[in-house]
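Read the single chain below, which is given as structure tokens and is the form predicted alone.
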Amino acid sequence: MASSIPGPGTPSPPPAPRGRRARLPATGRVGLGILAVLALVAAIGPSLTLDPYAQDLARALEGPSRGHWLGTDQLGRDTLARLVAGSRLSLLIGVGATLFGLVLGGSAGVVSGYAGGRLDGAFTRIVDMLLTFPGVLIALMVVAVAGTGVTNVLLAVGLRAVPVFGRVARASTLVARERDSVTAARALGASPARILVRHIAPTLINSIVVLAALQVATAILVGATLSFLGVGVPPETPEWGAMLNTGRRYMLQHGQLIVYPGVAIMLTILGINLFGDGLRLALDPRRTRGVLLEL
């Protein structure tokens, strides 16, 4: 009988498999890019550009020059200027209340998917009736109840992002909640709050993580929206919605002060958009499982 011991020439078998990386698709690198200069702009641009407050009315409505790259406005005051400033604000105003709706309507969808009963039936009637109203529209009547001001825009549209990671983290949690581990967990006389933080919460950062690139975008906009509509930030603050609002009186001789702001807005979101699918199709689990992701 052939001894099945390898011999001293016997090549030896090959390395089992590693774990493939999830590479994260061109239109998704373009789509970090855009956010990576975005974020550069708003860290240090301000520091590099004229004050965005400072009024100068006998240069109102100038056009491109040496001294004003991009114009100045009805004020006089630097177009370029207050778009780097208005980045800051936008993203303020995107990651805030993303996070805000993140953490409450997260959390809550957890603790509701995983309890279920009467909690999760009373969970689940009102997050559809709130999904049921226009993001727009609930953003609207927190402002109209609070008042105008950062703050209360940053308040109103992550209220709106609320039941939409509610539902999101409520389906994911009863699916963990049916997996072994977590049946051995509870077996075991585990917590609910160790099952919760230890088993099931990392179940959920994929389908959240994504979530939350496009929620982003869609807050960025829904708050550019409150400005341009005279419910958001106040008109002298620089933000890309409040100059959209501003610069639609004179859109017909100066075209420049609306498309400026339009164009960082669109720029913005498309950057964003790009990102998320991008992490979307890399962190997709029918395409990679366990993988770390590659950039």
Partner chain sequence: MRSRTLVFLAALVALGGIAASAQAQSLTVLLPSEFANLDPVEILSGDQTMVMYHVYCRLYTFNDDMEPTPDLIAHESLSADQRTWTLKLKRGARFHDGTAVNAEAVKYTIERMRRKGGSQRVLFQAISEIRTEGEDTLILTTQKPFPSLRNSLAHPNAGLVSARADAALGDRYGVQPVSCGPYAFKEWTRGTRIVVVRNDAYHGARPTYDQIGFQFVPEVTTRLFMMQRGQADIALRLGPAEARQLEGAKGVRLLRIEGRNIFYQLNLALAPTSDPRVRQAINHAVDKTAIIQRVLQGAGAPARSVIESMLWGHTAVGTWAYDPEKARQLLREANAVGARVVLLSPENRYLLDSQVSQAVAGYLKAAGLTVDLRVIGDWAGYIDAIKKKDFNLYMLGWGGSTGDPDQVLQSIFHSRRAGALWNLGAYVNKDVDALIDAGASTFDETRRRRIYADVQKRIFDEAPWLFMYRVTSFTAVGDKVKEIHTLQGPEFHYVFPLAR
Contents of the next structure:
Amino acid sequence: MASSIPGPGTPSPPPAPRGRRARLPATGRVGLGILAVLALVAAIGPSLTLDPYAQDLARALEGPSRGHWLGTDQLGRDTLARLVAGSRLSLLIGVGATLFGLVLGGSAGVVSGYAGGRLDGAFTRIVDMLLTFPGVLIALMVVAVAGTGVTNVLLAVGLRAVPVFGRVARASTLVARERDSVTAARALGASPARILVRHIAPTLINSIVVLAALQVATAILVGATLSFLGVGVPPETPEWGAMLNTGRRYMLQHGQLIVYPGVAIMLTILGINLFGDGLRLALDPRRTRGVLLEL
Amino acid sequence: MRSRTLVFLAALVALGGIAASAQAQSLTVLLPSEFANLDPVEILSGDQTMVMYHVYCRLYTFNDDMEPTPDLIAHESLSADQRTWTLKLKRGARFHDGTAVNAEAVKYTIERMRRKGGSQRVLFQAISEIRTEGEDTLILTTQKPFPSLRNSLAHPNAGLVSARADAALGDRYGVQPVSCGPYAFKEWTRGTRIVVVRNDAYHGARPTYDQIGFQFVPEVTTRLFMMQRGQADIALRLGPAEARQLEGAKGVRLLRIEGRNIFYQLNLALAPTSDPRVRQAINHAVDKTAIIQRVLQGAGAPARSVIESMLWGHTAVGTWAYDPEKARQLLREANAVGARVVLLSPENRYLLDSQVSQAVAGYLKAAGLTVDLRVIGDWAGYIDAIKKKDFNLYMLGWGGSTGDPDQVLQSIFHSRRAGALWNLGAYVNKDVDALIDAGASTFDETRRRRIYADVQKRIFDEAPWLFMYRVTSFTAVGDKVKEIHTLQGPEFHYVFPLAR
Amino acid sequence: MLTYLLRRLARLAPTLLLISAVVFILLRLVPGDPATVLAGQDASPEIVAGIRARLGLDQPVLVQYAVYLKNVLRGDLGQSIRSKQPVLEELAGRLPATLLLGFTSIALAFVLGLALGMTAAVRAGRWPDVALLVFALLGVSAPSFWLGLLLVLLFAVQLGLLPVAGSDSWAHLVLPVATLMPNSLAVFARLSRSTLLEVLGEDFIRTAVAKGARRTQVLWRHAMRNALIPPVTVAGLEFGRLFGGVIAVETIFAWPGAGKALVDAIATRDYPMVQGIVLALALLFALLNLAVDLLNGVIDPRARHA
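How about the form predicted in complex with its partner chain, since we already have the form predicted alone?
What follows is the entire complex, opening with the chain shown before.
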């Protein structure tokens, strides 16, 4: 999502002043609602639905029925069960990959921004280079090398996010470094590690949290794209992108197969975007509008 | 704003319509896959073969029953020891660059294949000596009597190469081949199409069309759609669902192709599939009929032997009935309940291959095995994976492209190749070896048939495969196409008159 | 301006060097041997070894890379393992199709996005604005490959209106572009709307209005120029993102471009092709970003010194 990559002109928002309660705007609350439902489905859904792997060829490609609320796929597997199982996988890949990128990219960015000098120059150069490169391309290369499977998709998608977090963390650190509290701590002889952890990291939280929320959407999208291209998770896996890839072969007989997983992806990303944008608004008192939604 | 957009869109559509209107006397053929080149030393795929069949000529060619018939041969004779063939070539045939098609050119082609280490040089491995006598006479000596020599020479990979063009073009030869077929190569737009034009100097009957465009359209729905709208004259490898859409369509007829024999090779050198009872259990555990009906949507027929009916030696030995109870029983006897099996599957190599493998895995699980299904999307990676030989089952398809059973038996069941491609399952049976060798050097066809019937029965009983099905596909053919020939096993067509 | 341009161009070299090295070494780690693929179904180990030697695959990785680099500097990107043709030539056949698809999509998205965004800004809070919001939300949330499938289902299967594959005429562009565009269109529309609103609230605009300038005149002469900057800035990034969709869209619509060629090359372990395509794309994206920066400099002189 472009909305998740702040342009060069947008410095990180400073933390909300204490005492002023950050309030999520209505759209953000809608997003939060969607995400809450999704999280609930991912958490307890699989225990309520049928086995997403259980095949019954005699009941292949059926429409909705009492036994199968959303019908079945080409192997007679329950579409609803696969969608629900897919929500868990999508969230796992989305959140997991984002955390991976956050930890790696975030810490590199903070160190680089704080250290400055040559190191910072090289870091900036590399990050800028990687950012001009399409994320899908980076993920595609990683999967080509590491092979397919859920873990590798997670790593590939996560690696893609490293420069994104690196850039924002660095930019925020540059601002934070010049704060009085940091200068004072340095003058008092605090070690760089202590300064980073105690004084700089907390100031980054707002910008990183907003970015992370929105990055989950991108991660889910890139993960689904890999599976759609057939280089992501194994084809029997109930993953939304993989379901679309398989479903399109049966598109003529059973168009439903390409509708449900797409709607699931769209709703998820919609929820994240609404929530993330609302979060940005709530955390940045100077802002009167988010990027995406402002009305 | 909106109305202007609509006008713009309408103009685009109109432009597209004009561009799409076909030229007179030209054919558009839709192929599912593109390939690297059109060089006879390279890998074989049905789509590649189809184009090569129109550009290349060979000494022999296949008729509709996949029997080799003379094309450039005026006269053939075989020595008393059945090892020396004297082939007299027709005069007057020319390559597209004008050089003569003579005995020297054939010798050059065979030696080129050997020099370049082409994938199909196995076709000529029986030939120990090549001599030419004058312009037109070629003398081939084989190590042992080799009855399927004509099949080898009719094979698409035995297409004749113009030595002059080969020398002049070097590595470019494969993408602008020069041979002596009914159509001459014109151009190749990567990712889009290959165009060939009529060879007016063709030695056989005059080719029907001015030009043929072979267009690469990977999506099956797109091939269907283009056929429905009259944007194409031939569309290959439609599934049953697409075929149903075309039923009763005006100006379109459907050809049913009984294609490759699809199976899973079982590993006889690795537990638990080393136990014959486990192999039998696997064959009983899988409901092939349901897979054909549901997963393939009817696009197949149960396999009845290791040699399928596209080859002349075929004997319908039988099928392993779906009997889950018996499968469980056999597994219990073999003490293999819960045993882990590794199942390897390619993806997008054969019709719905990974879907079928998922279904098979489901059945094996139901029978009481623990299945580790690994789908490997790229063919190179797949070959690497099966060569590690840690599989219990892997999927393969065999088309019988020489029209002779010797090829499949030598490749998959002779112990000489045990542990190597394609006998990776290490099938070893000395009696079967002896029979294969005997069949390969026996000219008497009745005797050969008997030998091969025996071989097929013996192999079937040992269950070295999970026998699956012969895959069916459909080719849609438009009105404009008057004459079309089909080679079933290799799954392709040609659209020029058959020699004589 | 010229020195700035030269400096930026000079900075490209190490970037490309780095990318080529990373890609080269990564690809050598890939399991799967291209020689085996080339040798085919019945090849003996000797044949495979011969092919490996011919391709130089038996050399140490660093030697292979040094040779590769030397050749690249001479304008030789190597030879495709599959087709045996120069990679440069293969690229020349593929890249234009991708560029046509990419540029048409991004240009249309930009122009339409700006138009929609401004319409919404001028009518802020009224129905066109709300409609745009809904569209933008769906636009950024729907994956392009899914949109492509739905369009195929609708136009090809149900309506039988537009060609769904190939690249023979302008009509073939319609569906792929319609698939790729909405995502970026939504971003451009929202961005131009918000910046225009912001600009309209600035003092100099109020002053101009107060001085009696006509509303449309103010809008075109003062507001537009400023409102263009953010969309132009993100255009470079947007193009990169759009390319992610291009790979899937080329596959769906059989568009003979570089994205599809890349997926094919990865699948067949055609190292030289993968390297060539990635290098070409890296150069493309780097140049695009440079162009965007320059364009920004033209619109907003302050940006030149940033």
